[in-house]
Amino acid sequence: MHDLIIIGAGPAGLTAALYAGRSRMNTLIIEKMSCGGRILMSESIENYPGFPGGVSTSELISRMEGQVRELGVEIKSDEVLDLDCGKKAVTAAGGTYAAKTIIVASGARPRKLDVPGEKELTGRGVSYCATCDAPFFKGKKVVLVGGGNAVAEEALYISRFASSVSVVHRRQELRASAILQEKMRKEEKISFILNSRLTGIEGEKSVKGVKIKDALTGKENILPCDGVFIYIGYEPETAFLKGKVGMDEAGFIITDDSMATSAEGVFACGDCRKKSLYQVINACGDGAVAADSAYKFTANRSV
């Protein structure tokens, strides 16, 4: 029996450990994959305070990751199947475990643009983690599609190995941060096309091109590329547990401002909860909370 399982090892789920271990709470992370979540998707991040100049994802994790083991926390490499709210019982593959409190850090997954030629070629030139697989677009033609911060950051990325970079947004106006913005029209290979949706993607063994949409016209062209990169948001990795708290019509858990969740004893933090920020910034306060209001539910009731 531990006091507390974190389920999942990014940003929040980290710091939930790190505050959990310093609160000397017998404490276990399940993670199905790697420490660092979706974070590691991105080469790095210039935004996390202390940092001038950008910091490394995959060195701001190692650190997060080292401070937790050194308080003894377990990571355990696991798969969450199901939750049982009462019991406070987590299934996943390897077996079940139990606690007395529940910290849910599950994160999110890129959303898919559901066009045809999506699926079926993704893996073969459709993408959506730019620091895994830009290298092989070294001196070819890419398209992204979105207009946040992400499709910023990640375009700016692909343009030091790709030979043009075409950014497909809806609407006339990118989400992307002002700064990020002056630095992709700064790049002489990345390009705009505004007020248009990719409805399609072409290609047999490979990506060959894509169709574009024009919003304003209806004009549909193909534009010849070799890969896609998608940056259209993420959906959250609750389907476990669906039914067993509330959750909005999308699938983020819907917690209060201390996390808690309307399981008793389940607190939720990070990208898989209802927000108005999805940043590694908030996700480590998230995770702060949460482990905090964890201790106070496991000490209220040893008394």
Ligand code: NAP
Given for the second form:
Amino acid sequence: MHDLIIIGAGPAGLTAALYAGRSRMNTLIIEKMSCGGRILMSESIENYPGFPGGVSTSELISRMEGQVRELGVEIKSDEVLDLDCGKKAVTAAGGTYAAKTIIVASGARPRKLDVPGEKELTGRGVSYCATCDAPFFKGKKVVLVGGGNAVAEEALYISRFASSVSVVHRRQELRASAILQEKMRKEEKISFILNSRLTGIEGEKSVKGVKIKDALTGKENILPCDGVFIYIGYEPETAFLKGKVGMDEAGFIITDDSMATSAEGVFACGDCRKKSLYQVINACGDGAVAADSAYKFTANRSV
Ligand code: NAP
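Output the structure of the form predicted together with this ligand; the preceding block shows the form predicted alone.
What follows is the whole complex; the chain from before opens it.
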């Protein structure tokens, strides 16, 4: 029996563990992959305070991980399948675990475009992770889909390798921050295909091109390319909690200001919860609040 189980070891879960460890809670983190979560899909982060010029995401995460391990927090590699909110019992692929209180920090995964060829060619030219796959596209033509901060950061990163980077976005305006848009427009390898949708990915053994439909004229063209990177937002990793805590229609967990969910003693933080801004900085903030609330819950103090 642990005092606290944290599900997920991204920035939210690791910060919750840091605060819980410092409160001397006997804490277990369960993470199905390696520490970091979706932040590791980006190479570096430029808007985390204290790092002018940016910091590599792997360095930031390894520092966070080291800090919690120093406090004696155990990190177990296992996939959570179910949570009994009443008993605070976690069923995972490798066993069951129990605690006095639970923090869900399970994060989010990339949303799929759901177009012909996407599934078949994933790993064969279709990717959701520039950090993992950009070096395979040295001197090649790539297409990116999306209009947010992720597509902007990744287009800039991939332009270090690829010969050309075309960004396809369904509207005229990108929603990426102004500073990222300025940087993209300065990079001569990056071009924009706006008011357009990617409607299919061509190729048998590997990507050979994409179908692009102009939203204004309805005309469809084939653009030859070697790779497609998709950045159209994220979906919460909360299927194991469906029907057990309050969620919105997309599956993001609803919490109050103390990160409490609708189930007593179960807290949620980071990208898996419904909020207005999804950044590393406020994922960490969420984690600190969730740990404080979890500590007060176990100490029978009001949250
Ligand atoms: P996002 O900000 O939600 O943007 C998703 C983009 O994909 C939007 O431009 C959207 O178009 C487009 N889109 C959504 N569904 C689509 C579909 N079915 N077909 C075509 N286009 C579609 O997502 P994100 O850029 O992946 O970032 C996710 C979150 O992480 C955001 O909150 C973002 O701010 C944060 N993030 C922050 C940083 C940073 O600050 N350094 C870096 C990366 C990510 P519309 O614009 O038309 O809706």
